[in-house]
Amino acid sequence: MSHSTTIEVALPFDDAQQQRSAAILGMWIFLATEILFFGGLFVGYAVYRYEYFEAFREGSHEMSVVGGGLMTAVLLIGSLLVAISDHAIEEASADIDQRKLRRRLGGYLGATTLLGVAFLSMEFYEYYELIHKGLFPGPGFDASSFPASVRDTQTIQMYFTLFFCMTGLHALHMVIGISLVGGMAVLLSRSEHPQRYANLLTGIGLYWHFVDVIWIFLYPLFYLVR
């Protein structure tokens, strides 16, 4: 890293070297916890889709495979974004001009705030819709509109049971990663030297990177059962 003399080196390591991979290897260890937390969530979608694949597939129809892939192309431009401002940072040299390297992080980093604000805003819509023809899993749940081969509610509820409860645990690492970019673009906006925050923003960047990575795995699940 060129610039690791502006790095200030926490007591117990012994360069600013070290001191990234324990922080990289801390934020790799918590995603491992979070992989963790999502796998029971997609075995039980595994488990349920085998049992009731037909109802899976007449749920998915209610989707937008055109709205879905939308979602997914703001994410992924999101993560460049993230990518690019880390690179960024890490490749800056002590004498670059701060001012100009505040603004082009300041901007990468907030355009990637605008989009996952985007993703959820069309995200919440989806939801509305679905609840609006009455497919929010509860007593008020209307089948009707399927074939009767998958009427029964207890199979098709199933879908969108696991639809809300995966893409809305998503959606709350979502409004987590927003806050966190978004408070990373003021900071480093601010910031007099914005590489002492290299650390912070690789971390921040890899979490945001893996709650790109879930959805990627939603979209099929979801919006391509069919």
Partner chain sequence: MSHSAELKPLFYNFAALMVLLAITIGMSYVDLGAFNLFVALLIAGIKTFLVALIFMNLRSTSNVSRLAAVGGLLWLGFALILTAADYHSRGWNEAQAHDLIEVEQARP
Second form
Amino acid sequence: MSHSTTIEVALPFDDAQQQRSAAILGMWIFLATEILFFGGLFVGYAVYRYEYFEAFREGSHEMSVVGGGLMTAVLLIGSLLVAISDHAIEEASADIDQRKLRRRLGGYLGATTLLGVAFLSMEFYEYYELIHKGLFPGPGFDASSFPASVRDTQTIQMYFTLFFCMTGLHALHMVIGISLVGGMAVLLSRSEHPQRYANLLTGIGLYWHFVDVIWIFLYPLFYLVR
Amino acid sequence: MSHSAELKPLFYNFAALMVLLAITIGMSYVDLGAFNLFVALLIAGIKTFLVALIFMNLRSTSNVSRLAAVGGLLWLGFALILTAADYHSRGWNEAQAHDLIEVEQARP
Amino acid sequence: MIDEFQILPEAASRGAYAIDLIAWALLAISTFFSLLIMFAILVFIIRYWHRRQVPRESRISGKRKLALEIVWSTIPLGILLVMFFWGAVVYVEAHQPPVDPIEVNVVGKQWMWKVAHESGRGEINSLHLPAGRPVRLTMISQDVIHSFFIPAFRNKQDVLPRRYTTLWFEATEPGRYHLFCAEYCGTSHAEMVGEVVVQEPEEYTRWAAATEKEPLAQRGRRLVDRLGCLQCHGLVDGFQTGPPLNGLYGKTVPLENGTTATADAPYLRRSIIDPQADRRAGYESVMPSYEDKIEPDQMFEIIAYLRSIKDATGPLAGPDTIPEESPGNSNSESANGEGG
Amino acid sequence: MKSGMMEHALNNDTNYLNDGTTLRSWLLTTDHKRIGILYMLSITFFFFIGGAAAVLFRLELMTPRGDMLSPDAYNKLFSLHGIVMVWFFLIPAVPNVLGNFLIPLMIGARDLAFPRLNLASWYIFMAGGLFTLLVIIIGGVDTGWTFYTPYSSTYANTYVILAATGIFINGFSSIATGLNFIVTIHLLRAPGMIWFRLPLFVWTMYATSLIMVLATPVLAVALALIAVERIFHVGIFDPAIGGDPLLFQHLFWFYSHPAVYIMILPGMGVVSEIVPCFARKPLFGYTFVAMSSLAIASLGFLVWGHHMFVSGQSVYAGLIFSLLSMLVAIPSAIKVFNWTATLYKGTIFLKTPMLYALGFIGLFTIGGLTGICLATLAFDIHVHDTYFIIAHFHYVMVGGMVMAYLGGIHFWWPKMTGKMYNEWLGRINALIVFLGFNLAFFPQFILGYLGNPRRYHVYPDEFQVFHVMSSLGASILGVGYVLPLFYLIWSYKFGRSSGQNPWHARGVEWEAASPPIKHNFYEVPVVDYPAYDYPPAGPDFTMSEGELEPTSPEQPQRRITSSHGT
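May I ask for the structure of the form predicted in complex with its partner chain now, the form predicted on its own having been displayed?
Shown next: the complete complex, the earlier chain at its head.
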């Protein structure tokens, strides 16, 4: 590992390689807990979609397929940029021009941050529209635009409840991800030795990709029920 | 960029993801009944696999990390399958029970 | 009600004996293994007490070790499987419905049990039953989850909101028994208790008839008329929009989604609350939900009415032409006397 | 780094306890041992709060009428007891105190993989715990620790959201600890410490960590959904708006059943350490005991539905869950048989930790066997939600886990403090706990079979005898829990020095000084011996006041030992 010379080895570890393995393994275990954190909601989704399929189909007609697809694409571009940055910081040799590396990393991660913000803006615009239509679940929920079959029993509300819960939790993760990636962009573009933060960037990158993967599932489950 | 050659997999991967995204949107307009869900989840699964393998570097990390990723999914599977076992079979007993009533009543 | 000291609960239902038998078996197994372990520990402590000079060499060899591990894994496994099958058989049997039961309807709410008998007689926090006849309780909660528990019958079932659960048993011994709510339901959970009074059958019949109220089925017929159910479900001008109600109860009906369902109380209730959920094959989705229009007790009345006409054949006339003949249940002889 | 250690080595009197004595040096420490001590102090505090609640409602239950507490107060007390004992005592007890302290020592590491995360997890734990206490002070919560919907999500008028928040926060602490342990055990083992040389305590901690990491998030999301439902009045679990209250039970027990194994597995680990030491013999069936921990941890995830046999769950799901529950009993049985077999041809010393460990085996056996009773479908119909359940899980949690925790604290007390407590007080206390416990909880099996439902503050008169017995036992148990507080603290202040390894135990943790230095070992130990390598048909020891004393001066020595204290 070329960067082993530049990073300090923290106390319990023997060497940089071990430290990096620990960081990556720790992150993967954390992501496993995240899978189950979202998992509780996916179980809820499965149960209610099974019981109230009609409502889920009606509900998904309120969503913009193209808009959701665009959001997915935006996230995937972000993922690509994060992967490139990770690759860059990993593979850069110690004698590389640090200024150039800084600039590149700052650029990639800055762009990723903007893409994340763009995703959230689209999502919040969608929320705004749904709320405007009275489709925010709760006592003020206005189901009048739906057929009686899903209106009277309030099952249509369940679709929107799950939609807001699951995309909301995802959006929360996005906010955290944007802060982390944005923070990294600032940190790396100012750092004398960006490679010191390679483990941190890899960890944050894994988190970012994970948040993408959640959306990869949310998109067909809420937008493409048809 | 001395390492641009090694960047290629990332771009290929991205292209593949975009193609899959297009396919999943397209497939949602084709009515396959219950298979729509299956196809959508299958494509999402492939995408996840690609992201995990290439972007998240699962192909070259330690086995333990892979185990963690698979473990998370496996445990989610436990939750889904056993919960589904309850919901799916809830009506069964009653149905069977009432058939019995009819049989019993038909007898005399 | 028994209130002296006891160490074993009374057993007063048919199922109770089967469960007690399992309990004894489990007690025997538990006692055996507990004593085995404790006895072994005691013997080893005494024998291998550190001051005692006993041979400690030639410990168990690798091969015998493995054999031991296999033995003490498989023997418990065998016992466990036996207990599983035994418990499962009794459990499944307990869920086999009774033949021609007396139907009793129960509504649980914070913090009381409301019981409605077919005769129309109702009671609160008590349940009168005949001995020697199977009884089926159809239960629903108006608020949180409760649990209907009669220790003397070794029987228990959670009572859920917005869903029917059923519990059945056959009391054997006349007497008075405890009725508890077993699922924590709020402040006065411990006071959601009552008494089960098991009577001789004739006594029960007398008790049930001693009411001024109309039988449930008759009240149900009134409701059906008031809600206008027969506008669609009755034969109006030779045309029937919804499935006929005559002879529906207890039959297996085909559904729109290709499966079938049995028209029991839970199904009928669901069809009234959420008509689209399990729609009958061949019928349009035109029926609205009656969720807000029917109280839980009223739902029981409607189902009692449907049950009363389960053997009736032919189309049921609409509300303008109330049939002259009785709908065919002993509880609702005077169904023709009611207003529209 | 190496040179820093040499400096420590020069100063023989420095250990983790006196290496900085300011409050600041404790509150900002990243030393796993100090964090373990911080956890020990905090969970002791929570334990006595939960215990105080138990004292109050056991007093109320002396009579069948509600003459001391209002129903509301009673409900809040048992909820408090459950919430505090489960999340702020039982779950962190062994993992966060002994696990934190011992895992790096046992595997020969300098610290856990993420020391700062470890400290953060203590702060998160304290934040969650104090927040929950605050909730209790401002009015409490009355849903029971199970938070069943729709009572908790719609009907309860108490501070459900806040209490759930406290538990939610605590969940992060649990996850962080579990993650830290897994990474540490995977990556930081000393040279030669292969998996099958790991002490069984480490195996059980590994299994426990798996559960912490994989189950806790599901509880978090279930509690979060209750909060969402209460705040926005939506109906995820509320049947009035299409929700299904049973879905909550599925999510809750997906966590809470495995969580039961978070509470008991570490106890099994402790017992697996104590029994070989005081039988002077390698643990019988090491591999089987190690693998059974993993089997319990994974099978434990597949059995949650046995809490729902009468809930309205499908009959068929009930059958599946019953069968799977039966299977979990096998690995537990394997452990019990192997512990017992370890005593065979051993050289048995009944020191305080051993008394607790043997108490654990006996009580856990009863707890486990009654668990089989509860997994038997038909029997469970009758005793579900009665005192039978209460008795069963107290036999496992209190008879098992608390016994093991006390045994572990006594066993490693010399390691933690370098001091020896009064052996006779310790032994008498172990007996008090054992007797008090049985008197408190055995009558509850009978009460449950008679049909007394749980969570009742008033009950039919004929049950009173058993309730009085139970309350009496509980007060004896109370004495048994307060006493160690005094003699252990006393021994820390005034006790005899214990020496490095008073039990002549063979674990790597005893290679370090007692108490250990800041980074545990002067030299990283090299492990070329299996766990529990007690010499065959061991050397003769005699038992003196505090410790085991070899009768022959020649004791087998490790090739690599610390340069201090031998």
